[in-house]
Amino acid sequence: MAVIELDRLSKWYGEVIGLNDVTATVDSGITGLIGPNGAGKSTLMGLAMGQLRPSTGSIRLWGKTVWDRPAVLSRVGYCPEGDVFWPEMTGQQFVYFLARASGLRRRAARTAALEAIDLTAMREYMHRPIGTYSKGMRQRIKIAQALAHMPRLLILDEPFTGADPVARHDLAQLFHVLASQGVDILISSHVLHEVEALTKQILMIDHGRIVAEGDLREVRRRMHDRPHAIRVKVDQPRVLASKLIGLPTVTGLKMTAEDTLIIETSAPEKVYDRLPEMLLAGDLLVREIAAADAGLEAVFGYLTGRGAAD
């Protein structure tokens, strides 16, 4: 069963469209929700958490609607975007209170809060008021409160914002561990390479519409109107280019550096098939063969029209 199902879901704020007739599913594992500012990511998360009421259509968690039916939320952990706190509370009080509000009994909540604080490496700072925390610490304590009641689904709105590189790495590791233990995660982020490092499962959103859904490689493969680019770093790129030019599937060749050739093709598998033979025939020294635009950033650029990969 899909974890989250969106069925012709729309959300309007007066005349502004937040989400427009969206139908999609989020399956188990980690799913990256990506899109530019104002695309509708937080709206989608707000709808998933029952904070917002759908204008039309429906959103279901494990087959159950969320709006005004909060029982299902006991299995969900939510980390909102931005500085959302009671600044006078200490980190421990914050996590403990929200674990209690999620229905955990006193002792269980205390243990669960400490475990969640440990998971996010906040034990050292847990007795300080949140108002005195740095941005990264605030982010981590927010994730701790989302974890405290041991949910089956985590909805994380921009969890990497404000975290330093080490904290980002630690958080990414934590999400991997949680996913391996059966926790489903829907994570939104602007930092595409971080989402890409976490998962290949994406939900790409722009102007309130889903523009791509599913496995990133599969999404890229289906983009027939965009020639695929293969970057080859080789000692004699001109020789390789002369051999490639005869292939019917090659639509363009570009030398971006002394040793780099970009091959544009409508059928990358065929090029990959022929490349070893050509390289051997020309006695060429290869340093790298890579898909130049199969990454999330390139796909995002192609689909949203906001910059493309080189």
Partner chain sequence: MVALFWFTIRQCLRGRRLWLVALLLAGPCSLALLLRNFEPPGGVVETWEAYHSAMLSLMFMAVLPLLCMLYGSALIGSEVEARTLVYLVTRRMRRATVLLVRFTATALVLVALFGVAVLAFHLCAVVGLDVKALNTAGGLSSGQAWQPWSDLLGYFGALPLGVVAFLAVFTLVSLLTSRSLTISTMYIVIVEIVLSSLPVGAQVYTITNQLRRSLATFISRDLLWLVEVPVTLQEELYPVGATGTIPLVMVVLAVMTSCCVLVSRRELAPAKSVRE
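The structure above corresponds to the form predicted in complex with its partner chain; please provide the structure of the form predicted alone.
A lone chain is what you will see next.
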């Protein structure tokens, strides 16, 4: 069963369209929710958490509709992008309060709050007022409150914002651990390389519509209207280029460094098939052969016409 199912889902704000007739599924594991500002990511997350009611169509979690369904929504944890805190409240009080609000009894809420705080490495700071926290610390305490009631689905809106490199690494490791334990994660972020390091499963939105979904590599393979770029690091790139010029599937060649040749092609599989014999025939020393534009940043740019998600 899909974790999230969108069936001809639309949401309008007066004359403004947030989502427009969207049909898609989000399966178990970690899924990256990608799109530029105003694309519809926040609307989709609001609908998934039952904060917004669909204008038309439906959204279901584990096969059940979410609007006005507390029993379903109690299995969802949410970390918002924005900060809404009582600045005098300590981190521990904040997580405990929201654990209680989720339905846990006092003793269970205290234990769950401490466990969630430990998971996000915030125990050292949990007795300090939140008003004294750095941006990265506020992000971690928000993630702790999202975890305290042991959700089955975790929805994260820009969780890496303000976190330093060490904290980003620790959070990424935490998300991998949670996913291995059966927690499904929908993560929205404009830090595309961070998302790509977490998962290849994406849901990409632009102008209220789904422009891509599924495995990132398969999405790129299906983009027949865009030439594929292959990066070859070789000791004599000009020699290799001379051998490739005659291939009808090669549409462009470009040297980007003394040892790097970028091959543009409409049929990457055919180029990959021919490369070994060309390298051997020229007695060339190859250091790397890789897709130069199969990453999330490139695919996002191709599909939305933008260079970055923000």
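In this text, all values refer to a predicted model and were calculated from it rather than measured experimentally. In this text, rigid core is short for the largest set of C-alphas that superpose within 1.5 Å between two forms. Positions refer to the first chain, counted from 1.
Peer 1: Taking the rigid core as the reference frame, tell me whether A257 has a CA displacement of 2 angstroms or more between these two forms.
Peer 2: Yes: A257 shifts by at least 2 Å between these two forms.
Peer 1: C-alpha of L247: shift of 2 angstroms or more between these two forms, rigid core aligned?
Peer 2: Yes, its C-alpha moves 2 Å or more.
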